[in-house]
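In the form predicted on its own, a lone chain appears below as structure tokens.
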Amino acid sequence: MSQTVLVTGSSGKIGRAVVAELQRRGHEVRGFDRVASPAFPSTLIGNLGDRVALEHAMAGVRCLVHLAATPDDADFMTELLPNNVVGLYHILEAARVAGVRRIVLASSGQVNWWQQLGGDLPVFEHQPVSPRGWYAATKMFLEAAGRGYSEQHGISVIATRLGWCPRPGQEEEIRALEWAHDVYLSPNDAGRFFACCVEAPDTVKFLIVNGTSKPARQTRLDMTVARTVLGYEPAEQWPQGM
């Protein structure tokens, strides 16, 4: 079923891939970002602290894909707190007021960091978290807030623990780390993964789900929930899509 989807962070690497895949599947897509994307004119410009801009962006939206955030460890008070915590509050409240029926939240595999590096593999979504640092802690907050909105307001919420889709400048870093090839997430697979979240059955009330491409050597983040509930099957493997 075609629906109107708002993608925050639509000008980023994953955002562009998600927009393209949703459009390919026939959805009406609207972007929200701090910068414009020449390839996607339907982008509203604003930031996560601007409730007026957010409420304008949410009008008529059935599904929200929330990607916008400070994407890794950074100063907590000046970057992580306003963007990943306060910004999340504004985005969830704007979605609730607008009557959005599904919210897909970008979490991170970093919430299970220490299990991935030193524990029993693969890591399942139901296991206790072991955050890498403050960035991962903000994603734990995101997952908990999403659960609260699902229970209290009856909104379908899917929190996605993503693998590593390297940003510009990270190519050599991920290339040098063999374990990272097992949690690599290509842009094409990211687009398909989030489209599966958007199109998930209405029976999904709250879900935490891992999302990666095919592991190069060993499965570190279990993909059973992604396959059985969302119908997502990764098509690429490191270094495809780089």
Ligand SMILES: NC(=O)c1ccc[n+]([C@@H]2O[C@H](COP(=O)([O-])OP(=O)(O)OC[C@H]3O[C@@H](n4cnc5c(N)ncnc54)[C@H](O)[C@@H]3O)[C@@H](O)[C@H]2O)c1
Given for the second form:
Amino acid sequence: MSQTVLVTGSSGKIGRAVVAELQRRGHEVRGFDRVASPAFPSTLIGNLGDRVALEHAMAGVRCLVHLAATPDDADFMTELLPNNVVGLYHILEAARVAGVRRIVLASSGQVNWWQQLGGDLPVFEHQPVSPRGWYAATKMFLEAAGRGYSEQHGISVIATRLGWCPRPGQEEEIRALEWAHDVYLSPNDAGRFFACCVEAPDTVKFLIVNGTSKPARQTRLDMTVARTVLGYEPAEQWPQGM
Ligand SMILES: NC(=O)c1ccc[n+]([C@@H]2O[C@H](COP(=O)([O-])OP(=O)(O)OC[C@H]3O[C@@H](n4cnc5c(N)ncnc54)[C@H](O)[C@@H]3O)[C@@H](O)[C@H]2O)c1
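Previous: the form predicted on its own; requested now: the form predicted together with the named molecule:
What follows is the whole complex; the chain from before opens it.
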């Protein structure tokens, strides 16, 4: 069934892939970002802190895919707090008021960072978290807020713990880190993964789910939930799609 989907962060690395896959599947996609994207000229330009702009973007939307954020560790007070904490508050409230039925949130594999590097593998979604730093802590806040919206407001919420989809400038870093090839997330797989979240059955009330491509050597983030609940099957493996 075709849905009206709002994708925040639609001009970013993952956002562009998600928009392309959702459009390919026939969904009506609306983009929201603070910067324009030549690939998606109709993107609504605005900031997560601008509630009026968010309410305008949210009108008539059934599913929100919330990707806009500071995507890694950065200064807490000037970057993470306004974008990942206050911005999350505004987007969730705007979605609730607009009657959005499903919210897909971008969390991160950095919430269980230390287990991935040193613990028993693979890491499952139900295990206690071990955040890498303040960025990961904002993603734990996001997961917890999403859980609350599901319980309190009856909105279906899916929090996605993503592997690594390298942004421009990160190519050499990921190439040099063998373990990272196990959590690589290609743009094509990211598009498919988020489309599966959008199209997941209405019976999904709240879900935390890992998302990667096929591991190169060893499974670090378990993918059983993605496969069984979302029907997501990774198609690519490091370095495909780089
Ligand atoms: N790429 C990865 O490996 C990875 C891994 C785990 C989680 N994530 C998460 O996935 C999401 C997308 O990451 P990405 O790699 O595509 O990052 P990106 O930086 O390429 O894209 C993020 C987009 O969000 C926009 N944005 C940021 N703050 C905004 C604000 N206040 N108002 C409006 N727009 C704003 C930016 O302009 C950018 O286009 C993020 O939430 C990130 O934390 C990414």
